[in-house]
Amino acid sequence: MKKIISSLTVFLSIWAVSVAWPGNVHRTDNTQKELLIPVTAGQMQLIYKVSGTDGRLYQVYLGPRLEQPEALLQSRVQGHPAYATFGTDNLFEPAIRITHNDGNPSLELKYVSHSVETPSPGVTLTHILLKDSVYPVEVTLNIRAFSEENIMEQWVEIVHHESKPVTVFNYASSMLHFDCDHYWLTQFHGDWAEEMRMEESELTYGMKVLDSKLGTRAHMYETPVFFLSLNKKSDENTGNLIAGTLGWSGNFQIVFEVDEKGSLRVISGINPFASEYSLDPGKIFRTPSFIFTFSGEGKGLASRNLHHWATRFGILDGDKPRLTLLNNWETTYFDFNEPKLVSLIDDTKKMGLDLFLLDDGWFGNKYPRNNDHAGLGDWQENKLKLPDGLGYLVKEADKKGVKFGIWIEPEMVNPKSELYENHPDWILKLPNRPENYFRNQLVLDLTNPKVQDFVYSIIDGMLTKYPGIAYIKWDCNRMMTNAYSPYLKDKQSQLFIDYVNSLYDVFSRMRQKYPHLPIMLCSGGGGRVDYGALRYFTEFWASDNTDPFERVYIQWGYSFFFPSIAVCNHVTSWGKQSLKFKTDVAMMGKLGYDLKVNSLTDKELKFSQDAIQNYKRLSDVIWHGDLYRLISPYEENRAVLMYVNPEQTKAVLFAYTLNARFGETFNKVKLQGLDPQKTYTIKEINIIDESHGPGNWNMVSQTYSGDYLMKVGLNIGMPVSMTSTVLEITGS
């Protein structure tokens, strides 16, 4: 049994005689004294040590902030390699592996210097330079620390000055170490329409790998997010844990390796599978960012840390309002014309929504987009469906006082298209093998600069011609199979990396000209949800599965790592639940509609109009309030959560009863995040039926102290399957 270091935190004891504080620049050689490099993000701290024995960099602490880290300088613990190499004395999974010009496969990195800068208030950036003592290879560890959000962001830059390219086989973004008695991993997996399924298991000796090899739609099976509970399982409000996520829209790998002594190393980054990279002299290989936080108060605090960071730094315009919308997809699919679309614009106005979104099927002439077999890649308006073009619809929307948005899938192509006929060399496909289709389409070769220009021209040309377009839904409906780039030629192993970096180049170019245009990140549902792409997007489509029962679980999973302002939820025809239940579930994030408005009864229409107004009135609390998950659907036949504004004067609570058993009763729900000294008025909203039974707070509105609500709680909702309650909570 290993010695327990602390019941409150996880750290490794350290020994040093020098502490490097922010603002200093230090250089060393192999004979200098021990050197500490602390990196602090609010209440979290990561500390490295430079060994005076071998000149290498070691991680010696990760946990809550130490007010006096020098007080720990008693024990002579070596620590763990900060960025382990391959080819010398490392016996475990490396963070980096390189083969030099002369065929030597080894690398030994030693500390050279480090510096700390403050690019903006509350943000520090630490650079730690490491070099090989024999070969001219440099590796810089970069750690950006966000003090208010308690978040760290890590990435690595690799460069060399050898005479010819070197081959890089492994290139982790981050390597973290832990010494505990037990480790509990919470992971999220799934597939199309079953995203973000949560599963927890204990890590044992050996290796556990979360990864993707899909190229694009990379998160279709595994999502690059995790919780790592330390020593014992964490719950919503208790336990020490790390919450981590990788900002990369391609193949990823997160390795958890427990060694023979029970120590754990966590290595995250681009998946090196079939992706060895030929790095030219002087060219910098920059890894994507690994973003993480430490929480000593369970998953809830970790989520709130990530949400605060994301709305400020992780997603585009996280502090700005979002648009409610009506999508035409489930009303028309591919079968529409101008009069039908104009009527849907009228429905958008009637509902009180902000924007009408025209989905797939509006383009292609030689090969009309009347189904998903043709037209993809030919981005001209279909003259039969839209004889007056998109400009007519933009003007009609403007006349009705709503905005107009459009769907595109610019990375893809149907073989039945003019684009495919004219540019067969623009397609990812293997020579001497039959083409492999998914959703009847292929992937364009974005490593080719001409293809990048083409994809950019789709957006730029459309927005230049129709500047009134106010929203884009950017879709991506397949992964890479039989992938081969005619452009890369003899560097095929670089395809997966170069594709994603080229995609980011297109996104960046787009944002330089259209910095604040709202764009939804969609990928056949939730197949591309990560902070690598979200810095260019205002929101994402969580799943094509909009059955509200399933969405409770899907949205619950996303809520651990992504703020509600970014999670698009639509009221649709999926599922047989009531309109109220569907609406209440969709209001948990960014609200939208995709249903036949003209099929609603007068009562349902009035309910929807009122619910939309409620949502707009309370959206700031939902988007920017602190999230408290009160009752998990993984633990009970219901889900309860609430958002509380920073002033603790307003809160919105959502309660969903799922598959209640006959005779089942629910205990009171204790609220969280309120001010115990304030008095709160409870009012139920989104009521469609004044006689819908017990728990109708509209009939028994009362006031309670925050202390009472958090210590005693309330009976909320009904033990009746597929029912829901939304409470508006106002404090004074």
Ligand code: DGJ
The other form holds:
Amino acid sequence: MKKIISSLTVFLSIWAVSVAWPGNVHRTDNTQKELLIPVTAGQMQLIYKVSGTDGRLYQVYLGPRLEQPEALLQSRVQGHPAYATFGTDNLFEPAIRITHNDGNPSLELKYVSHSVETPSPGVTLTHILLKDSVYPVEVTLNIRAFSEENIMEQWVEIVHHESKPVTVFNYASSMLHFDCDHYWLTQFHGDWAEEMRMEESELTYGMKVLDSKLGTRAHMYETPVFFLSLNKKSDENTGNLIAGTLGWSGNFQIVFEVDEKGSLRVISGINPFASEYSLDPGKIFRTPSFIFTFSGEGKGLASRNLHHWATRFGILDGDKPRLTLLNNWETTYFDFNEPKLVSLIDDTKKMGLDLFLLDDGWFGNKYPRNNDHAGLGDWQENKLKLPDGLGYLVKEADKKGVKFGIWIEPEMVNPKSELYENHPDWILKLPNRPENYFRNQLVLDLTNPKVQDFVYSIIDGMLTKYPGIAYIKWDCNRMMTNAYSPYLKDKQSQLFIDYVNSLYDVFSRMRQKYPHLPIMLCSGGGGRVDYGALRYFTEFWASDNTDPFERVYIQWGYSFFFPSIAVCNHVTSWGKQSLKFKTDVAMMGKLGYDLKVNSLTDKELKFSQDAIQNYKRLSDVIWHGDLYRLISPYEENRAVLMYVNPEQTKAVLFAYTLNARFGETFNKVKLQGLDPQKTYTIKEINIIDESHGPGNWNMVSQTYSGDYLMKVGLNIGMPVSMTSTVLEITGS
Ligand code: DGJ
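Could I see the form predicted together with this ligand next, after the form predicted alone?
Now the complete complex, all chains and molecules, led by this one.
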């Protein structure tokens, strides 16, 4: 596709050249000079050039770190506009579009200065200031580079000093360019209970857009994550690619546009659809972050880069342990009372789990929450179900030595609620049209500061009254439809953006007072999984679909971009597979249960108790170890993956046989990430039945060198549908 020569447009410069390396604060104010601005994150490098001819900023390189970036100046690579504007000479999709208050729809950005800070060891922060030479509009490109993790985070600030507001139509977080022969896009799509379905296709000339218009959720249909493989398709261990994701919990847009010369621009940010923003003079419009990594060794390394970054910077308390739990949703739904809940608290203890999580249905009196038609918004304990209040349950849990957690959905309201009756002006709904329900509910108008206070007060009020509450599940069960904000009045096009920023304000206020409370991010399953929200959350509910067969694919999908410590997987009664299969599938992330413990046989109970102990012993490796996806369920009728601790002394391997065919045989699995020089003992764990069948390890420990395991491999698991094997691997 790409005619390589076209990317190296001959460029004559009469100006001097220089390369600006990071210092504590480096500032250059000479637009007359051709200048390179390299941004380096470990092995990856993004290089901009200030043109000596037109003073604009260009991207001249993105890829593995260069030994001699200054050669880019010698070879006169022109590059591509770093942040393309609209209205002058750009003929393709812009990163920014503004109409000035005199009606002029053009913007032309020139380099003014840049600075580089080192806010903490291993992290640099580059700011590049661009300005229009005619209108007082300034745009700052910000890049935070994480050297140990090989990750970059890009966002943009837009500000102007015109006499009246300007209208901003496009406001990308990032614009990146590539010059390759072929581009392979891997995208993840889905729906409720079908999250993270992976699909790969080649990009052709023109535009391909991944986006959402859901308002309260980032996704459900398309997910704001992608792999872009350059020149050739990549696999787990080979290929050059970019892995990218947008940290924004609302409408997003990622545009891939291949131009007539075969160059690709990737523009990521808030979805500009129906969202022009009126920006007051002096007010900063700050975009969310686009987070990305470059890997020259396939998708596996890209995922590990993202996991390392996420556990250190991307999710709350990513370096801390998590609580195992028993949830009551799938066992009781709305039908429970105090004695039933106390018996579930007992079950939590019996299983050896840390916490009991009370789900939906505990609130509402005038309109009791006995189903999803009523009560949402009325956050007082239902007196019939909980006559002694939440405090009693917190104490019961404490007496039994387990913690107590609670479900809330504070952004929403049922029309059948006191909240709806008392505050009709707090609700997003269109004038002159009927209310449009999804799960019988409406969305509150979070752009209104009074609503923000209300939402904050639900959490703060509950935690103040019951300080023993040790965990929250924050749900969001609908997207926006027929949405109109009574608060925003004539600025309706700002609703999608202001809603999410208001939500972040509430999250941030909550985190100032409760910095470490574990909170699960949920949205009717995984409808709001993104790094914008995960800054405030310790984990997320991956999907309401807990059938372990489906879960293998769903969890596999998430594993590309999110670390296992954040992915909540529960063992439930959904699916006809064995308890062992369900347990083994849930154990590859953050383990929980939502199961009638009293329906387990003695053998199953003992198996579960042992499995939970195994999990607790190995969870640090699963949560913080390096993930190696060994065999993809998209390629074989099985899935195999393993986690290895940084010292390479402990690993846990999970193998799941899915729908095996008659007579199917599986080849040996070559392990990865081990030390070839070390000796490893392999032991099967989570055994429920010793006569499990041939091919399994039957509790016999065996010893091999790391070299053997990685070059020859092992026969793992059986070609029998819905069976699984977990191996504990210990090296010395
Ligand atoms: C949707 C969530 O995904 C479920 O886990 C459960 O919490 C229900 N909402 C409760 O209404």
